[in-house]
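Here we start with a single chain on its own, the form predicted on its own, put down as C-alpha cells.
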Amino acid sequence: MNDMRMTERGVDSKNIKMKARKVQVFYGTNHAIKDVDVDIEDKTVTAFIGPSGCGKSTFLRCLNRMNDTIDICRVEGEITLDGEDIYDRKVDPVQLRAKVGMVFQKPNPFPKSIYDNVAYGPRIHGLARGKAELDEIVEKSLRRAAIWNEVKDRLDAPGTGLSGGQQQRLCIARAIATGPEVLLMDEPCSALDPIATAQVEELIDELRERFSVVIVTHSMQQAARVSQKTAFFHLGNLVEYGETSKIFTNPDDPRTESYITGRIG
C-alpha cells in the first residue's frame, strides 16, 4: 500500500537514501514494530510522530542498528542505505554508524574537552591525516552545528560545562564530524528550553542541505515546522506516510486525523 502511494506521489527513486521493507521488531515475544515500509529521501527532513510507545524511536534505532545492542531485540525485514542492506553480515555496525549518525534525546557530551568531543569520531575512523586536518574538521563541524562562535575561544574547556542547548549542538557537531549521509535525531529538543529548541530547529533546517535528517518528535508543531515528510506511527504500525503539509491538513487515515486533532495520543 505504502509503495503504491509513494509511486503515485512521484517520489524520485534516485532521491531515496534509505529504504525499509517489511520491517518487524521483536523484544523477546513482544512484537513492537509490524510490517513497516518507508522510503527516507535524501536532503529532506522526515519526522516520525505518534503517541508515546508507538514504536517511532524503536524504528529509528533500526536505521543505524542501535537495536543490536539490546540482547532480546530481533529485527526482520530489509533496510538499505544507497541500495546496500545494512543488516548484511558484511556490514560493520561501527562503520554504518559513521554514515548514519545519531543525536539522542538528552545531550550526552563525552567527559572530554569541546575539541575532543568533536575530534573523537574522525580520530577513531582515521579521517584526518594530521593535526591541521583534524582542526579543520572540528571547526567545520562546530560551524555547521551553529556553535563555533560560542566555543572557539574555549575549545579546551569540558563539553559538559556548556548549557543544555549548547551541549545538544555540540552533540550534533560530534555526529556530523564523521561526514555522515544520514542524521537521526531522537526527540533532540525534549530536554531543551524554548530558545534552545528554536536554535536547534533552525539548525535542522540548515543541515538538510547536506544530509538526510530523520527526527522523532513528540511535538506535532515541531514536526510541522521542520519536516517535509511525516510518518505517523500507532501501536507499532506505520499508519500513514507522506508530505508533511498533507498529513497535517488532509490525512488519508482516520487514525492520523484523530491523533492530529488530539482525540488519540
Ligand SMILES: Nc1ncnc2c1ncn2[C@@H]1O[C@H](COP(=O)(O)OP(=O)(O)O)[C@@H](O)[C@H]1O
The other form holds:
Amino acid sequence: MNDMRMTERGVDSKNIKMKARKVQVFYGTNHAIKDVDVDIEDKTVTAFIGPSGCGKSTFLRCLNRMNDTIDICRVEGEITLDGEDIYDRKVDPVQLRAKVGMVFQKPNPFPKSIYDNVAYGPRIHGLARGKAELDEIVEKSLRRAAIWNEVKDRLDAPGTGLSGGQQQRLCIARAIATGPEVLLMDEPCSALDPIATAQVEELIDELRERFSVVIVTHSMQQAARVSQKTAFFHLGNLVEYGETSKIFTNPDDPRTESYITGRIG
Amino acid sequence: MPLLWLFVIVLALGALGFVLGRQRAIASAGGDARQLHSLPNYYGSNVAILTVVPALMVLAVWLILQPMVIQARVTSLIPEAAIEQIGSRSLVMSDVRRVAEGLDTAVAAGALSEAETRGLSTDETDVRARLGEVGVALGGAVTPEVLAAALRYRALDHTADTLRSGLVIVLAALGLAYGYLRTRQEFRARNSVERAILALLMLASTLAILTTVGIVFSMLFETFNFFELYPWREFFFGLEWRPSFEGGSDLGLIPLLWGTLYISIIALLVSVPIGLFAAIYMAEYAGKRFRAVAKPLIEVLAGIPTIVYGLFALITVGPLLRDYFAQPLGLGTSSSSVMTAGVVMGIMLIPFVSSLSDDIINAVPQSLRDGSYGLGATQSETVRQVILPAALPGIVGAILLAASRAIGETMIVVLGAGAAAALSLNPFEAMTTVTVKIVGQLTGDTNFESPEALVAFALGLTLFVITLGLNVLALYIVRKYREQYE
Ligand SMILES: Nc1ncnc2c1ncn2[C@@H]1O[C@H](COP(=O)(O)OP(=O)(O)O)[C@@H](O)[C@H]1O
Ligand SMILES: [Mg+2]
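Could you please show the structure of the form predicted together with the named molecule, as a counterpart to the form predicted on its own just displayed?
In what comes next, the whole complex appears, and the chain from above leads the way.
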C-alpha cells in the first residue's frame, strides 16, 4: 500500500507553493537555523524530522511569521509564498497567517463554544456574509476535520470540554475555517493517545487534497505514514530533503541514516 | 520569679533535652547514627519539644487564668457602698490593680520595704503621696477598702507566681525525663516530630479562625444590645440619619448605605477602566524594560496610606471639582462631595485593580495567544476576543475585591465627602458612608448603653456582612476561573 502511494506522489507534486532560500534565524546571539533551503510543494504533506532542539519548530514558525511575536528572534534570507516574499514590507503578517494556518503541539481551543472556536477566523477576516454562510463554513470545517459527527449536537458547549484528540481536531477545524493554502502543524499528535493520533493522521492525508501540509514530528513512523516529502534537520542545518521513501530507505547523508536507525536522538 | 526568667529556664531545659536526647540516641545505636530509625537531630528535637511545649502551654493558660481567679477572690473584699461611690465594679478593680502594681514598683525601687508594705494603713500613711514619689500616679486618694483589697491582691499574686514557676519548671523537667527515657534506637522520633509540627500548624490556623469568630461574636453581642434599644425596622429601612445624644434620634441605615454605594460606584467607574487598560498594556504590549520600571511604580502607589489620598482630595481634587464643575453647572458649592471622594478613591484603587488584573491576564496561557495569532488575528482582536473572555472571571473577582475595599474605606471619605448623611442623587453634594459614621459614633464621650453608640456595632456588622458576601463571591469566581486551566 505504501508503494502505491509513492507512485501517485510523482504525479501531483510539481507545483512549488513555498520556497525558502538561505534562511537564517537568530534568537539573540543563538544561531538557531543556518542556511536552510526548502521547497514546499502544493497538495503535499512535508514532514520535518530531527532531534529535539534542532530548529524544526523555529523553521516552521518562519513560514507564517509567528516568530515576529518573539522579541529576540531575527529572521534573514528569503521565503516566498506563490512567488511573493512573505518578509517583504508590503506583506501584512496578519493577512499572511490567514493563508498559512497553524496547528500547535498542545491543543489550544479558546474558552468559547465549539461553534465560536471555529467561527473565530472567519469572523475576524469577514469571510461570511451572513449567519447562514457562517454556519455553513463552520459545518464544512468540522466535517473536514472529521469531528462533525461527534460535536454536531453540542456546538454551544465549550471547546475546552472535549477530549484531547477532539480538541486537537477542533483546532484543525478552526485552522481550516479561514481557508488557508498551507497548513503548518507542530507535533500535532504529541499530546494525543494512539487512537486520536490515528484519527489525526488519517485526517492529514485527506487534507492533502486541498492544500499543502507541513508537519513537524518526532515520530519517524508518523513521518513515513503521512508524508510524501521529508526534511531532516540537525543542529540548525537542513541535512537532507527529498522523497520520504528515499529518506527512509536510502538516505544520502550518514547523519540521516544514524538518526533514522536511532543512533542520534 | 519574673516571667522572662521562667521562660529562659524552660528554653534552657529544652536545649539541654536536645543535646541529651541526641547523645542518648547515638549511644543507643552503638555510636553509629546510621543504625537509628531517624536522624539524630530528630531524637534531640523530640526531647526538646516534650520539655518545652507542655510547660509553655500550661504557662500560657495560667497567665490567662491567674488574673481572673485573683480578681474574683479580691472583689468580695470591697463593700457595695464603695462600688456605688466610685461608679462601677470594674473601675474599683482597676484602682485596686493600680495600687497593687504601684506597691510592687515601690518595693522594687526600694522606697518601701516588703514588711512595711504589708503593714500599710491609710490612717498612718498617705499612700497616694508615697506612690507618687516613685512615679506611680493615682487618680484619687486611696480608701481603706481599696488598700486592703490591693494588699490582698498582692499577696495572692505573689503566691500564684511562685506556684506558677514551680509548676512550669517541674513540668519541663518531667517532659525532659520522659522524652529522654523514651529515646531508644528504634524509637520513631522522626514521626513524632512530624506530629508535633502538624499540631503546631493546626494550632495556628485554629487561632486565626477563632479570632475571626471572636470578632464576629463580639459584634453580634453589641448589635443585639442595640436592637433591644432601637427597633430593627427603623434601622434597616429608616431614611433619616439624625443622631442626637439627648435621645429620640433617627438612626436609619439607608442614607449611609446609599452614600457608601454611590461613592464606591464612582470609585469603580474611575478605577476599573483605567486599571484594566493599564494592566492590558503592561501584560500584552509593553516591552520588558518599560514593564520593569512601571510595574513597581504602580505598586508603590498601592502602598501610599489612604490618609494621604484623603489630603489630596481635601486640598486639590475637592476645590478643583467645585470650581470647574459644580459651580459652573449650578450643582453646589461644597468642595466635599461624593464626586471628590469617589474620584480619589478610584485613583487609590487603580494600582489594586491593575496589579490583580495584570496577574490574571498573565495567567492566560500563551498557547491561546499563539492560537489566535496563528489564525491571523491582530493584537487587539486577540486581547478583546480571546484574552479578556478567558480572563473575565478573574477580572470580575478583582473588581469585587476592589469594591469591598472601596466600601470599607474611611479616611478618603471623611476628608473628601464630609460627614453629613444625605440621601441625594447630586454627585456634588456632601454625603457620608457607613464607616465614617462608625468612627463618628464611637469617638468622643460615648456611653455604651445608648443606642447612639451601639448603632456603630450594627453598622459594623452590616458592613462586615456586605464585604464578606462580596469576598466570598469574588473568591468563588476566581476559583472557578483557576479550575478552567487545571
Ligand atoms: N522563544 C525562544 N527564545 C529563545 N530561544 C529559542 C526559542 N525557541 C527556540 N529557541 C532555541 O532555538 C533552538 C531550536 O529550537 P526549536 O525550534 O524549538 O527546536 P525543535 O522544535 O526542533 O525541538 C533551540 O536551541 C532553542 O533553545
Ligand atoms: Mg519543537
